[in-house]
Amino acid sequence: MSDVVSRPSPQRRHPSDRVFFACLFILSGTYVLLLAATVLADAFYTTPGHLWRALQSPEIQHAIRLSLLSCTLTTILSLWVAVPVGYLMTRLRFRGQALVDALLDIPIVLPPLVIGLSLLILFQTAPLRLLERVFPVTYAVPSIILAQFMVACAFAVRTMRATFEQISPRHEQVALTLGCTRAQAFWMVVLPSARRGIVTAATLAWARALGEFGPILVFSGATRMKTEVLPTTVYLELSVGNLEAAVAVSLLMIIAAVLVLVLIRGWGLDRSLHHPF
């Protein structure tokens, strides 16, 4: 007699499940809609000539170079304070762990004019002014990637941390059982791991600093050609009544951050289902 293997029946689904689903399509396409309406309005606000003729501008040109240099330099900053920091809040346990835990996050729940004000009068002690007579930081680039490193690092902790917490910190032991040193463990067997992560952390840091417009104002200034960033760009246009240009660079970011949000994590995508863990 032959062995008869049952199949499990489909699932039906109660009545009461498409009103749930429902519901929840109701809301996040509420949330989704929104968003695509500010970026269509600003599309449909502006127009080719008006986002050229920002293009051509000597002083967004500045804006655009100085942001691009100061957001990749604020990412390489984040990533290489981020990664120490996460695996170490993730690995260690010690006293006064919470009190730590709790200034990490500081940047992400202060109003970002108050991390701009605290760098300003930080910067207005005696060490530091001593410091800034030769190399200056206040109201110069410096202090731009300053200002975008203080908030965008405090993300790129939360994704490190996040992403070391699902490593297994038994791969470790086990490459410690063969031989390895602590630190051959975490370049050859975490690390690896952890790519994507890294790879998501990069990207969260460059668009955060891309953004970033509070701490600049007030650390860096807003002065043209200097200190003039793409979010300071759009408020200097504003001040002056330039809305079409304020459209224009403010659709110019919208551009790059989707941009860069899409072939990064498409990038670090690819990359791992090449390189499976």
Second form
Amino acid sequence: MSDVVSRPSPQRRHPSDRVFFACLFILSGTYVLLLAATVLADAFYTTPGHLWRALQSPEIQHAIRLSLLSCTLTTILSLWVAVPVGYLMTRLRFRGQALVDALLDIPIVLPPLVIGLSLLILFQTAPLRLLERVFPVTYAVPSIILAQFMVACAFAVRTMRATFEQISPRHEQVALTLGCTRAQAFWMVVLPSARRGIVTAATLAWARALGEFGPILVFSGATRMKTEVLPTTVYLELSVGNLEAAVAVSLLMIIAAVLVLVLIRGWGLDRSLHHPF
Amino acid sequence: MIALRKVSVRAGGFVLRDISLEIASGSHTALMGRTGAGKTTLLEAVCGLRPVFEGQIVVGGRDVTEEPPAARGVGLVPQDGALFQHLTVREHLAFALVVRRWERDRASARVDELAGWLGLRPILDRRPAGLSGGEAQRVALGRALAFHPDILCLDEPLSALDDDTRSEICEVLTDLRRRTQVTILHITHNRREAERLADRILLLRDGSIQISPHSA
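Show the same protein again, this time as the form predicted in complex with its partner chain rather than the form predicted alone.
What follows is the entire complex, opening with the chain shown before.
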């Protein structure tokens, strides 16, 4: 029996298909051009001199150091939490799972400022005010890490869930029959199989943390040489009318973000992982 | 020997009740039945991957009903092989031996022996991504047999293979059984395959086990 449905090859498209694809190309192309244009506008607005002066500024140097440190710590914390959460949510079925599922997505759907405000209010409660007497968090460096962690971890959890969903439970089951305990099966089979997802989760968490601004502004303040991270620098430089420095720092962040994207694609992760967002 | 005594096991919303059967040591038993009849559920219960809520499972004269999969001495070969993508063929064959902390020399000798039986010596350093379907199933068989299990559970290991490869793996299974005397419980949909390999064919139908009249 011959095929009822014939599929035209890509080389010989029907005229109506051409119109369809032309429309898609126009819409997609407009968006891609807009993205490219914004990056190019920043690049052409600034000069190597602006970048050099920005890098020489002690405040900006402090912000770069604080950004790198806080993003790295946030990434480690996010992975530490996202791997077990992603694994449990994928492998177990329990009562109230839908509620936990919704809670895990809260940082993704909430406006960033609201996350900052919520953290600020949380740390006004009696037990956490007691904690702050011993270990200051609000308007100090730990508040930056916590604010970044709230959002970055949610994205890391999403990535780890997508990763574990792709690893068949059969692999662990076979490992169990081969003599592994649950923990051994996790360490010897699941984690190595998930390594690409872990790298993706780490790079995404790092990139999200680097760009976090709203919660940090509310929860950590914008004190120079104290709680100033790179997005805060852009905001502070803009507020005093120093557009050149603001654009130079923005460009630094764009370069960092592009490096992260190149890293992900270099590992071939975008092909092997379905990103849930 | 495997004995299931009035075993009841649940899989999702579906329950298999009062299943009893005995499989003699060193025999090859094929378990057939329609899709959804509960064959894999029963196999998982034997392996310890699915808890039974009634009854008793005995392997080699020992009640293993409450024992974890690791302690049962049951090797499993799933339909797709379920090879570990990050390990080489050699590491697959050695996996159970590393977990059991075998001495290096003893483990190497066992890996070499299995690789010889299964024709895996030329591909010991390859990873699953570079293996054909037949090679992958031979690796899965070697991995499951490495630690000298009493029982080998096969869950449709030949269903995804082409005819030639299927015939090749049938020969490998016959050869392995002759060498190891392992007791085999083999789920299959293919009657020809069952008749070629098994001493006895069981049918799982309407929640109970029947002996096929065509058993060898």
